[in-house]
Each structure stands twice: as structure tokens, then as C-alpha cells.
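To begin, one chain is listed below as C-alpha cells, in the form predicted alone.
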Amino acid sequence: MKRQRLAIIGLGKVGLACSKAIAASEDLAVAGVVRRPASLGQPMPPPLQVAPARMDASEIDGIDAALICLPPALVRDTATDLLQHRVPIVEAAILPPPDRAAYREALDRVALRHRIAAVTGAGWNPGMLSIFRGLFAVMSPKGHTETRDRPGVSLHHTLAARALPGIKDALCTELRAEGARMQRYVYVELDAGADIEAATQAVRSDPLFFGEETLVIPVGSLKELEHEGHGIVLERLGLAAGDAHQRFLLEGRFDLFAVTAQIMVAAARALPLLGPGVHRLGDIPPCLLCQDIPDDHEA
């Protein structure tokens, strides 16, 4: 089988986490990484050490498509040069709302005039959280969602685990497990010399977790995490064919860096099944963003 061969422009934490969805695939490879000048000669980060460096994706020989993985004042620009030179992209920016209808629609002038697909954005939001909204409102059409980041943080909780002996820093999350259960996961960040498990045993203790399901998990720093996590909450609450009292509910927490990476690999996987000019994530069939998840079908 062929490899798809991808050039990443630009090696922030969203073109490292695409480098990494991409040598975690089977049919796809990447073709270069674009880096600034100052940038050239410093080691590649794994998994692309053996990836060539340029300062120019015309320097990248047998490019299929372009991840553009740049700040947003980058990416018309970026997008714009290497569409004209015929390959398709896939991005990801984050526009103010009044600046991406004008943005799609030059570039959309762009990609039919030279006859190359590209994908605008392809992250988590915009992106993929409109297409949930959708699907929900599709399945309750009468109704109103409800977003919320950073889902179950409880601030009561958090404080409370705050004053407890050896605990330095602490953030509280919850969710709803299966059987209705409420699990709580309390981050803490210990003082020095403290140990994990009288801090573990000082958590379950307090009257505000006994008696529920408790994980106290250590980590190096609290504002990484919360830098590096992100949450939500997506909940539909409606009418569907006359029944009240529908309720959708998406909850998650994840990684959006990582998130996003998948997402543009996803998209560009679609790329030579689509036609000339631009494509919203939610304006592809589903079937083509999901080409090589397995089929998991329940008897």
C-alpha cells in the first residue's frame, strides 16, 4: 500500500502532535517538516528525526498534501502559496467570527482556480464540535445545547482537598460513570517531602469525599495541566417528533493538541476523494474521515 506522504508546516505542539498521529498510522508518512530559519539546524524531536527540514515546502520533494500548523496571521498566506502551486492543505485556525466567511471564500477563489481540494478548519473548534451540535439538534430539533469547558471541575471540592496537610495545589474533576456512579479525580500537587499516599488517605478521609470512588492522582504542576487539559460538556435538552424530554449529553476531557492533530490527519486522508476548492470539516461524509477506523459492529 501506497503511504499518503504529508509536509507539516510549522512545529508548534499541533505539528509535533500531527508528526505523532502520523507515525502512528499505516498509510501515511511525512513527506518534510517546514521550519523557520532559526529553527533549521536544531535536532528534530521524535518521531521525525529521520524527516527533512526546510525552510520552503517547494524544497519537499513528492508532497501529496500540507498540514498547516502555523499561528493564525499565517495561515492565508501559507495556504494561499501552496495551493497555487497545486497541493491540497488541511488547517486548522482559529479566525475571529467575522474574518473566516471572507477567508473561505478567498481561498475557495484559489484552490477551483488551480483545481486542488483544501480543508478549513479541521481542529476541535471550529471543527468537530459544530458537527456534534448539529448531530444533536438533527436528533432534537426543538430544544437548546448547552457548552461547558472544563467539565465536573468542583470548585468546592477542589478547595476543600486545597487545605489538606501535605497538599500543596489541587483541581477537582467529576464524572458520571457507568450506573449513574460519580467518580471523582482530585490533581494534587504536593509540598515538598510530602507523601502521596498520607495525602491519598488525608483526600478519602474528609467528609466531603468519604464514601465516594476517589482517585488522587500526583502531578509536577497544576497550571501544566490545566494548560495542557481541556474539557467540555455538550448537552441537549429538547423535543423530538412531539416527545419531551429528549437529552443528549457529550462529555470529555482530552488533550487538544493531540485532538487536533487527529482531526487534520483524518481530513487529509479525505483530500484525494474530494473535489476542487474549500471543504468545511462538517461538509465531508462521515465514511471518509473514518477510512481506517476498524468497523466495530456489536452482534
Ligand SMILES: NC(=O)c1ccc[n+]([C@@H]2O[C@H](COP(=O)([O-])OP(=O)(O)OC[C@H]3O[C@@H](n4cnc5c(N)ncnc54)[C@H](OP(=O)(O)O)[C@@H]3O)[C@@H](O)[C@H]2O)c1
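The structure displayed is predicted, hence computed values, not measured ones. Positions refer to the first chain, counted from 1. So that the term is clear: the rigid core is the largest set of C-alpha atoms that superpose within 1.5 Å between two forms. What changes on going to the form predicted in complex with the ligand:
- After superposition on the rigid core, the Cα of residue 214 moves by 2 Å or more between the two forms.
- With the core held fixed, the Cα of residue 74 is displaced between the two forms by less than 2 Å.
- Residue 85 shows a C-alpha shift below 2 Å between the two forms [criterion: core-superposed Cα displacement of 2 Å].
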Second form
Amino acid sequence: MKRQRLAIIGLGKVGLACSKAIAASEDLAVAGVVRRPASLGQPMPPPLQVAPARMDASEIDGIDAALICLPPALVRDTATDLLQHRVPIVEAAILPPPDRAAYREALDRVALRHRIAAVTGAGWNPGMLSIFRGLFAVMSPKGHTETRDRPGVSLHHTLAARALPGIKDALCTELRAEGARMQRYVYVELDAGADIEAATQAVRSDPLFFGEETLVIPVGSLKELEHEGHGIVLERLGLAAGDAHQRFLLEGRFDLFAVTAQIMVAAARALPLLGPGVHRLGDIPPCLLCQDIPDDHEA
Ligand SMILES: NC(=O)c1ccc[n+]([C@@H]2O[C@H](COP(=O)([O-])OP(=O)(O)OC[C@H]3O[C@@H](n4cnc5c(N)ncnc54)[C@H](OP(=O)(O)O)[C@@H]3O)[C@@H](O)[C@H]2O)c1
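Moving from the form predicted alone to the form predicted in complex with the ligand:
Shown next: the complete complex, the earlier chain at its head.
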């Protein structure tokens, strides 16, 4: 299989994460990296030791597409230049909302004129977060969605939960949900062979948590959880076919840069199958974003 050759433009947090996502794939390769002159003298970090680093994408051979990982203020000019040179692009820039529509329209004109595809906003936010929000709203069109950051720093150990059967250790935090009510999140590391249902019941029946809305979430390692900075809780409450009390919850803890890179790489895979013009992440059929994922990914 011929690997799709991707150029990485800017080797910061997202750029480096893109290189790792590409290295972990079987169908992609790094064609080269475009860096500032000041960075060109620095040794390339793994896994990019043998990748060519250049000042301009035109100096890199055989680019199928470019992942633009530059500061947001530089993305528009760079994307325009690459499209004018008929290089398809993916970017994930966090732009101020008032600038986004005008930027996309301008880029769309360039992409259409040169008959090239571009994917914009292909990260977590902008990107995947609004897709999740949209899917929740499809299932419960009349309702209310709330997005809350899950601050890792506010987690504290709870001796009460740790003393319960099946629970090796536990961390607890409180978050304000819709209507100003408080919800408790108890992250539990279970003893080997322990059952999460039984542990959940034990936590909810404990006097410390009884009568409070308490979500019990199993994790592999509490140590790792404590070190993670980024997290999100997305909750939708509403009606489905007229029935009230439908509730959807997404709880995520992840490395923002790694996840953004993974999404950019997935969007790059879709590029050859997209028509000319600008596409937002949500415009791309999910099957085109899942091309490298085995069919049993639902398991
Ligand atoms: N959608 C999302 O959820 C999401 C999440 C995170 C980030 N992002 C976006 O991803 C892009 C990259 O973010 P990042 O966190 O990786 O940024 P970063 O760590 O600051 O890296 C940006 C890189 O761009 C290059 N660069 C070129 N000209 C530069 C200049 N004048 N000043 C500073 N850097 C310059 C540098 O690489 P060299 O040293 O190799 O030249 C730098 O390391 C941004 O547009 C950001 O908004 C999106």
C-alpha cells in the first residue's frame, strides 16, 4: 500500500503529536516538516529524526497533504499559500468565533478556484466536541446541553469511598450541573476482579454520598488521572419523541494535543475522497474518518 505523505507545518505541541500519530499508523508517512529558521538548527525530536526539516513546503518532495500546526494568527496565510500551490490542507486552529465564518469563506474561494480540498477546525474544539453536541441533540432535539470542564486539580482523595468493598482507591470532585445542583463524580480504581455495579451501589449507599447525585466512574489508574489536566463533561437533558427525562452524558479525560493530532490525521486520510472546497469536520462522513479502524471498533 502506498502511504499518504503528510507535511507537518510547525513543530509545537500539536505538530509533534501529529508526527507520533503518523508514526503509529500503517498508511501514512511524514513527507517533511516546515519550521521557522530559528528552529531549523535544533535536532529533530523522535520519531522525526530522519524527516527532512525545511523552511518552506515547496522544498519538500511528494506532499499529498499538509497538517498546519501553527499559531492561529498564521494559519490563514499559510493555508491560502498551500492551496494556491495545490496542496490539500487540514488545520485545527482555535480562532475567535467572529473570525471563523469570514476565514472559511475566504479559504473556500481559494480551494474552489484551485480545485483542492481543505478541512478546517479539525481538532477537539473546534472539531469533535460540536459533533458530540450535535449527536446528543439529534437524539433529544428539545432540551439543554451543558459543557463543563472537568478540572483535574479539584480532585481529592476520599477515604470514605476507599474503605468500601472492591475499591482500591478513589478520587472525588463536585461539579455544578444544570439548575445549579451539585453532582459528585467519584473516580474509582477497583480491586482485581471487583464488580463496578457493586462498587457503584456501595458508594451511593455510603452516608457521605447518600441522597447526593453521584456518578461512579471506573479508571485504570488514579495516579494517571491526577496528572491529567484536561477533561470534559458534556451533558444533555431533554425530550425524545415527547418523553421527558432523557439524559446523555459524555465524560472525557485526555491529552488535548494528542487528541487534536489524531483528529487532524483522520481528516487528512479523508482528503482524497473529498471534493474541492472547505469542509468542516462535521461535514465529513464518519466512515471516511474511520478508515484505519478495524470493523470491530464497536466492540
Ligand atoms: N481544535 C483544538 O481543539 C485545538 C487544540 C489545541 C491546539 N489547536 C491549534 O493547533 C495549532 C497549534 O497549536 P500548538 O499548541 O501546537 O502551538 P505551539 O505549541 O505554540 O506550536 C506552534 C508551532 O508553530 C511554529 N511557529 C511558526 N511561526 C511561529 C511564530 N511566529 N510563533 C510561534 N510559533 C511559530 C513553531 O514550530 P517550529 O519551532 O517548528 O517552527 C511552534 O512550535 C494552533 O492553531 C491551535 O489553535 C487546536
